[in-house]
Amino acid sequence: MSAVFPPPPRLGHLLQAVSRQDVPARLGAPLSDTERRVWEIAFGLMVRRRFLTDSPLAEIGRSVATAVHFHAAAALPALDAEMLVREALGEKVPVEDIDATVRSGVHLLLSASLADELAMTDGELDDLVKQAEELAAPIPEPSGEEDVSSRSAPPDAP
């Protein structure tokens, strides 16, 4: 690509630049589902270690407030950055409604957000980053078949 066009960033360094306040250029929504679920098991990780699970919501309403402000730009609605870190705290709240850009934009600013409120260093958020892309690859399926030459025979009893 050319210097007018650079190409997107990849999820992780766009999570630690946002995290970082250093927002590139071409912020916008993720590219594939694969990089929208890294953001979301990338912003599940970040709440759950500033909340726990019986967080009064106050506090979170508290951590969305100081989020949604701070990234006014973006408007972020409150509700629903307040949902989606209820229901990664495990509770059953009505997300499904939520549309996807707004879920990329709540799980990319917020999540930033947290990471200034827990003073992450670098290190620590690029180990979050990584231990999120590990759990969004894909498992691969086993295949239907075992090949049977593959498998040792059993050793003769004497």
The other form holds:
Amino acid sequence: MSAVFPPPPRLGHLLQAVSRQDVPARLGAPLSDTERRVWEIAFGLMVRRRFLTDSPLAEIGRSVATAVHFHAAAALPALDAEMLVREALGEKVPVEDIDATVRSGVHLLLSASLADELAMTDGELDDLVKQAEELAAPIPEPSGEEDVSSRSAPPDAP
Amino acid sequence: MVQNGTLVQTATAAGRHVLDALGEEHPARSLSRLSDSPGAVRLLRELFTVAVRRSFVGRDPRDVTGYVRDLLEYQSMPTGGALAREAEAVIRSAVGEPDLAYRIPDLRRFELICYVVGDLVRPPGIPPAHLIDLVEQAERRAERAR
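In place of the form predicted on its own, output the structure of the form predicted in complex with its partner chain.
Let us now look at the entire complex, which starts with that chain.
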């Protein structure tokens, strides 16, 4: 980590900053695959907090339109954003080849916009991000050593 | 040819070209060959608008997603990517969400329109009389728009 430049903001702070328009949207690119994963999970949590799986598309569309217009400089494609929301709600939608930059932009900016819609407090936002970080943590591989004491004894040979 | 003489007589020249194309073995491809006829292109766009509005207005827009998946599967085209999103955008733009399709180039939009209009005659297809009604309505809309 550079001693000169400050560390990058945590996602919760970044979401708050983007919601308040304190930082330009273009600064919101994840630094690593792990961070990208955290953003994606946080987006999913946020979407499921805001919408039901069968929420009317018009309602989803309104939220997407609000985010797209609010962050107009990021030029997010509205339909791609809507598809990512619907995917997060468990719907089978065509999202296979959405550009990684677009995905990240949607995850960050839409999350920020939804946090604003939900009037989430800073604490609630940080809790959600912490939950996303926990969910993004890699599951440890099971060790190769097996507990011998737990094995059942082999049957006696006849 | 699927259409009979009565059908052909009811249409304008552009309408006859469209109906002829719909009677071919590969309707979407045949319709796309009308791209050098401004009258036929205008009529196709109106026919597309009439067809999708009569099919989808008042329904859940998610039905469009399912329809597009079915259409692309029938055409043996990929159902999970950009083409599917563009097809959904073009259809939904005609039923009240015009902003969705403004980034889609004209040529791609025309191709997708050809697929959707061509799908009208996918077996079993809509009844011939209904097809005539749609074409006539599209002709009137095209005439009014000139």
